[in-house]
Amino acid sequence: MLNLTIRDKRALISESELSGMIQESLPVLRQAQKGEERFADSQGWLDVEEWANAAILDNILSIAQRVRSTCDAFVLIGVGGSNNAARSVIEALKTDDGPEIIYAGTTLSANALNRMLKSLEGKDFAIDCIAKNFETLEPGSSFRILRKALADRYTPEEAASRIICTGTYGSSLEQLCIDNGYTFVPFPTNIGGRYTAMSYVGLLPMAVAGVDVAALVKGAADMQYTLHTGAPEENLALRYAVLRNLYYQKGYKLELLASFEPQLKWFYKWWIQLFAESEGKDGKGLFPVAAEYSEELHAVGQYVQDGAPLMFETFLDIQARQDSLVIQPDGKKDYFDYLDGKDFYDINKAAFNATVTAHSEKLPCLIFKVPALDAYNFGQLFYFFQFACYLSGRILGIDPFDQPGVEAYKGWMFKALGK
């Protein structure tokens, strides 16, 4: 289970201040645990069982096995919440025994799209177009060119069998599937894209990549139980949500998520979207950013250590040893002999501990100890941050489920394109 510690040499927030705001926020926790009627169309994720039950998992695994047995590549078409959760897990945990996972629907760049199409040359492939609102330009346009690529290579029947669509019932995307014989699975109508990790949206692509989705769902369900039961004052998601709001009140404008595991690179993108779209409204909200350590210690690390005091830092510290690589002497004088016999796991941990020690002298550091980097713990992380984001937004006084700013540019874009 996740564990949270605070490292802050200046003790910016006292324990009494933290405890006091936790007490004030207990009504928010109780409301969130029950679900709120005004957010009913956005809270299908609160109960993992609703969109990731045994029957749904069986169907996901059946479709995934069909794809894995007939394809060298699988194209995930989706933008933002329609691909971030799946990509974060796939890129961290994908196996070598399944199709190559290729991503589309994230860009309007002709160069990037041509590169994507070129990567499919000589490969049998299938596609999954994920779109709750089948009006978003990036996935809609990518779906067009990929349908044509399939039609150019296969018979109409074979091409249709290689197209999956994840959309809402009654949408134009469902009608397209009915008209053309594509496989259709539901995008939950009562969940916004960035909260859809535990549904067809996230789980089907993960299953195609060979991820143990049953373990992922189990992790999320266990986290749900933990956050919905137990002593409210000890609720980890509430504590984190309160800390975020206290730092915001004290003038911090950014939260920097960091880890020393490159496997989490795409999880950062999921986390950034979750908090940016959920809290960045009404002129409020922390700006979520991320850093890939240790590489970026040699870049943004300078700003973190000596720049303007704009941010606090949240670390993900993976506890279990995933791999081992011991440095052996090679008899050449390179002045790195102090590393002889040391394991990179331990070197990486030393870098992590040194960084936290240095940074905590300048700014607050929150450290989440994650037991292992596996499917179960990804499920834990998804549910934890979703629930914490809900609480944090409610404490901040905003609607954590809408995204009016995302829609603002679309009218101008559609006008320019003649829609």
Contents of the next structure:
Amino acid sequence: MLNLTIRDKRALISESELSGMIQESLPVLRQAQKGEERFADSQGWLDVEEWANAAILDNILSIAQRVRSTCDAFVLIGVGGSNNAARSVIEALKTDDGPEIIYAGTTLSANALNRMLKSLEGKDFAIDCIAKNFETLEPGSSFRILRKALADRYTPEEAASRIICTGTYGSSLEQLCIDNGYTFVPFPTNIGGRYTAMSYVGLLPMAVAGVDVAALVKGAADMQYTLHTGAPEENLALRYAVLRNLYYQKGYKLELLASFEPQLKWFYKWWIQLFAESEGKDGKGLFPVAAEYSEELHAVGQYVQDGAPLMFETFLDIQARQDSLVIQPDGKKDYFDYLDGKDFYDINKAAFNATVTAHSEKLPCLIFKVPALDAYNFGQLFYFFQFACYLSGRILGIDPFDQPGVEAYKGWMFKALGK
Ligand code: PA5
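Same protein, the form predicted together with ligand PA5 this time rather than the form predicted on its own?
What follows is the whole complex; the chain from before opens it.
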């Protein structure tokens, strides 16, 4: 079970201050548990069953099986919330069997897109264009060039059979599927992109990659149960949401997410998008950033420990000993003999403990103990952080489900491109 501890030598927040604000925030928790009418078009994720039930999982697994048996590669076209959840799990858990997963729709760089197309040469592939509105430039333009790549390679029927679209009912993307015989699966109309991990958006690409999506959904559903029942004062998402807001009120402007598992690299991106797009509005919000330790102890680590006091740190500490690699002596005098016979698992843990001890002298450190890095726990993390983000945004006093700022640059860009 996920749990949270605070390490802060200066005890910036007292237990009574924390429990006082938790008490004050209980109405926010109660409303979130029930769901709020004014956010009805954004809360389809609150009940995991709605978009990740058994019938949907069956359909996902059957489409995934078809792709897995006919493809060497699978291109996930999508940006932001249409990509990040799937990518974070696939890049952390994918084993070598099954199609290679390639990403498109995240860039307008000709160089990056040419490299992506080149990586498909000689491979049988299928694509999934994931777009809620189907007007975002990155996925729309990538879909064009990938449809052409399919048309150049296969007969029209075969090319069409290799195209999946995840779009909203009634959208121009659905119409494109109807007109051209592409496979269409629904993007939830009542969920915004960054909350869609437990739906066709996140689960279909994960299933193609061979991830155990049933375990993932079970993890999310169990977390839903935990956060919607039990003593409100003990609610972990509320505690975390309150801590974030208290640190913000005390002048911290950044939250730095870190772990000692490079496998979590893409999860950071998901987490950053979730909190940045949900909370950064009305001139408010913690700026979410991430660090890949231990590598970045040799870079941003200096600033974290010794620079301007901008941030508090949140660690994901993976508990299970999932891998083992023991360093053997080789008889050469390299002055690393203190490592002889030690397992990298323990060395990495020692680095983690040393880092928390050092950092917590200067800044508050929150530590989430995550039982293991597997599909079930990814499900737990997705639901946990989504729910916590909702609570945190409500305590902050903003709408956690819109993104008005993102729309502003789009207007200027469409104008420049003559849309
Ligand atoms: O979370 C969000 O709502 C956004 O990040 C969207 O997911 C992102 O902008 C992609 O939008 P679309 O799926 O409409 O292309």
